[in-house]
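In the form predicted on its own, a lone chain appears below as structure tokens.
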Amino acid sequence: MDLGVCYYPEQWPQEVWAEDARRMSEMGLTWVRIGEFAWSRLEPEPGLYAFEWLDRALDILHAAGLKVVLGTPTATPPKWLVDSDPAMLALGPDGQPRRFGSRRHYCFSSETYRAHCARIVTALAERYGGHPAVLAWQTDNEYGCHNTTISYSAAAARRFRLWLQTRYADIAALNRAWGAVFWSQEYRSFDEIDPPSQTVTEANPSHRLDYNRFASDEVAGFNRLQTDILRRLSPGRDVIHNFMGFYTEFDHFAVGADLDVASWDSYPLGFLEDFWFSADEKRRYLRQGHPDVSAFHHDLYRGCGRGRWWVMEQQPGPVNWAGHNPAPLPGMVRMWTWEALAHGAEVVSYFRWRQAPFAQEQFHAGLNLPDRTEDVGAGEVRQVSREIADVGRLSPCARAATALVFSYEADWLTKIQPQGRGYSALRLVFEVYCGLRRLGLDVDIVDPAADLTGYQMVVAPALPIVDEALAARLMSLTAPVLLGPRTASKTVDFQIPPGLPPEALRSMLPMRVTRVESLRGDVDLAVRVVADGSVVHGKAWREFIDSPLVPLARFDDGGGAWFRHGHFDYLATWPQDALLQRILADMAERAGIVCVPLDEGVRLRRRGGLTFAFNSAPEERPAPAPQDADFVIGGPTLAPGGVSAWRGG
């Protein structure tokens, strides 16, 4: 339960460093992240290292009692390096290089760039691996930011062919897996295969899925190159990476396997503005952010970090990069901080110490204005620091009763072949997460490879590929399991199963999906619950099911919409809120989990014997606390952007 800040000493005169460090400590900050964009200052000429300024910065921060996360600078290779090796640049889907002039201008598959990264990381780790200030490392910065995970370069093509050869062993097996006989796409050798870009129309979906898998493996391998060096030369320090919000182009669970701590960069107002939320939601939560966006990522990255996670960058004011950039409601920086801590964050670090008066992020607020006076967020950080001292240290989050399964591969698949505009595994999982949270439930977001035993209920809204191992784990459970539409609808090779979906789970789900349809967003699918005749709704997707099972709910034409067999529930549509809440509440009751239906905008999270309540609504809300609650933060009324925490109940 520490607070930190992102700092760029190379961007400020050295005479202000000591005063900055003193003020950081006085504000209650204990961690400082530095160095992740500083390659041009660390190595201004090829092979000529200039570490003296960083020596001084680290010594100053250490003298002020601050702990440092030192970033590897590989997200911003300097101009001289690009000029010496233009082939290190990634190529976009249009075949054009992503040139020097901003950041993330490299290809994960470039062997020469990997060698340069190994060299600079080794030099940093050799010099600072034992420095008393450096207690953690951050690898690179925001892998994939600006849609840079996938490259179509010559280096990527070469490595993709090798990847395919390892996966399939012979070209005939690949041709079968890809259904390459279609449109005469059969290959005679792996050397004939190119990345799937610039095709006249849709490229082979199996080809595209394998390219996503390959690109994800490239990110994991690039990260592992750095973590191996850092662990060898700087033992005992945590190795961290900072992931992003709603970004799925590589498997974060796979990258997280090589980290000690997963972290992410939390910008609630920007995410609300730039993602799929309705105009009404964007207006209502304009200055607070959607009630579930930050929490979703907290729980996701806690899963990626196997319980250990940070917020590396917390929005402290208006940002510069969204379509519109409102200022947070007073109190929101405090609320966002406590929300992260309630979800188990070890550190919440703010971006950034001081707003930059130059370059691309001039409108991005910091804790201080460019003239070194404090901005609004600084006062809220001071308040949180005092409150942390009053509350005391809390134990890590206990395992939740509910597991929500999220597959990055599922999101790739639904992007490649959505079948309906806007169909997204990520969005479906997020909406189900919102439904669980509206019932006051704590949630663990887990990888499809996770051990699910011990959870009281398991929710898997989007698993179009269910391999044998996952099928066996699901069928071994006794807890209620909810499966969403398109479950087990594809083989691992991205083909319809020979026996029709959901073939992989047929022993537990005696049904066949014989037809699907995707529908416009403004089309409601009426669904009548058999037990009481109530009418709720689905949207976007409808499946036609052939099954001896009697449905729990039917569409208007009598077709089944909600099925149950044993401990499995299956949904043949994308549920709207009322249908979703009905199903989740029913599951929780069968699982013996107590729900706390919440007022709009209010959410709960439990940690260390405390229950936290947060209000993202623009109106006051009562805290859902028992009459005898012992409040340690706030009280029985939640102001807009308010936080309460209590013992008991």
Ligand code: GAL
Second form
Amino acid sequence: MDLGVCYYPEQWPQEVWAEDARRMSEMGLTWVRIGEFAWSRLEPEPGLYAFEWLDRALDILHAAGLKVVLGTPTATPPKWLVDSDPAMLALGPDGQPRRFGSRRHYCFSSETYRAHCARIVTALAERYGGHPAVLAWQTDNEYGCHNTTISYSAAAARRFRLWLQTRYADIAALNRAWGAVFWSQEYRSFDEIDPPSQTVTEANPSHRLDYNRFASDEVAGFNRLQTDILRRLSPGRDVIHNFMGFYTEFDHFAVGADLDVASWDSYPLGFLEDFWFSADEKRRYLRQGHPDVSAFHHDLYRGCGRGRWWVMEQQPGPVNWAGHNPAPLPGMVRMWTWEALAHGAEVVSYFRWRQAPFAQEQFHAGLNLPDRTEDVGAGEVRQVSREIADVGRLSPCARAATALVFSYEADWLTKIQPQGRGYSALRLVFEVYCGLRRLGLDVDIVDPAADLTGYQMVVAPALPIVDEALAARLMSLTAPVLLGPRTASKTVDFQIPPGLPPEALRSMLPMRVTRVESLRGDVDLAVRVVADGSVVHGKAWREFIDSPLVPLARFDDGGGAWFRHGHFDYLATWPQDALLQRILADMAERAGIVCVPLDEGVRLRRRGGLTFAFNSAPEERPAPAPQDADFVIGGPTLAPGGVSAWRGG
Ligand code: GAL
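Target state, the form predicted together with ligand GAL; input state, the form predicted on its own:
Every chain and every other molecule in the complex is listed next, the one we just looked at coming first.
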């Protein structure tokens, strides 16, 4: 449980570096991430490396006892490189190249750019691979940030054709898989296929899904190019990448498989402002952030890192990039830090040491102001650092009793074919996560390919594609499994299965979905629970199901809304909170998992024999602790933005 900070020595005069390093260490920080945007200073002219400044910075940081994560600078190719090879630029869906002047302007598929990256990463790793301060590497920075996963460049088109050839081998197979007879879309050879952009109306969904799969593989391959070099030249160092929040354009589990540690960049107030939350939620959690957003990503990236994960960038104050950028409530930087640690983070690192008075992020806070005096966040970091010392080392998070399955491919699919505006696998999974967390449960978010045996309850709200292997694994479980609407509704080729959904699971789930309807967000779908007659609600989506099963809940017209058969529960609608709570609590009880229904805004997380409670509500809340709790942080009352932790459950 360490704290760190992102630092840009190249942005500051060398005279202040030693003082900065001394103050970092005195503040309780032990890790510093540097270098990830410094290409123009590392290689100011083609092939001419300028490493002396970095030698000096590393020596200064090392002398102050700090450990360094050295970033590879490949998110910011310099001007000379772009000018010498304009074909390395990514192309947007409008066919226009991304221009130089910000960052992430490269195309993952450019082979010449990959060669440049291999060269600079090799040069850095040869020089610093054994440096005593460099104990970890970060590859690139936030793959996909600013919507840059997908490019429509000539290089991408070329590599896509090869990718398709490998997948389908023969063009007739592709035509069948894509249903290309529809609208005369048939191809005679792989060479005829372009990326799916600039079509008159929507492009073929199978074509688009394959392009997503291809683009995702390109990110993983680009990352692997770097991790291979780093492992060879800098053995024993952890290789990390920093992922983003609510970003799904590539499969993070696949990239995570090549990392030692997954990390992510946590900006709770920016995410609340810029995502789908209601105006009420945005007002209510304005300065604290939504109670589940950080935790959702902590649990997701713990999964991507196979247990090892960090927060690489933690919001330290107001940011600059969201629609509006409020200041966090005093205490939030501390609460966010403890929340990450409670979810198993090895390191929480703040973005950034000092606010830069120039260029794009002038309004983005740091731990220090541009004049080198401390900002509010710094005081909270000192406090957390003292508290960590008092609490002592905590063992990593134990496996949770509940697994929540998240599929990146499912999110691509629902983006391509939402069928109702706003239908998103990510959002559905997130809302179900919120439901589990309101019941006080710890959750592991896992890849559909993960081993699900041993979980007491498995929740899979959004799996539109269930291939044979996944179907076999789901059917072989004995723990209760919740399946959401649209489960197994498409084949791997993005077609309705011949025997209608959910065909892949039919041998254990006797039902056929014969019709679906999507509904505006302001339409409530009443659902009556058969057992007690209570009325709860679904929204957005309804399936008409033909089945011999007797439903546990019905829509107004008598059609089934919630079915159970064997270990499967199936939902024929997108559940609103009360319906969701009802189902999850019922399943947890069957699974033998004890729920702790929580007050609004309060959440729990267990780690290392401690139970942590967090309050994101703007009012005080009682901590849901036993009467005689032995508190190690805080006490029985949680202030807004407050944290308490006690020994035991
Ligand atoms: C992240 C990025 C940082 C910085 C930060 C600002 O997306 O990795 O470089 O831009 O956001 O919040």
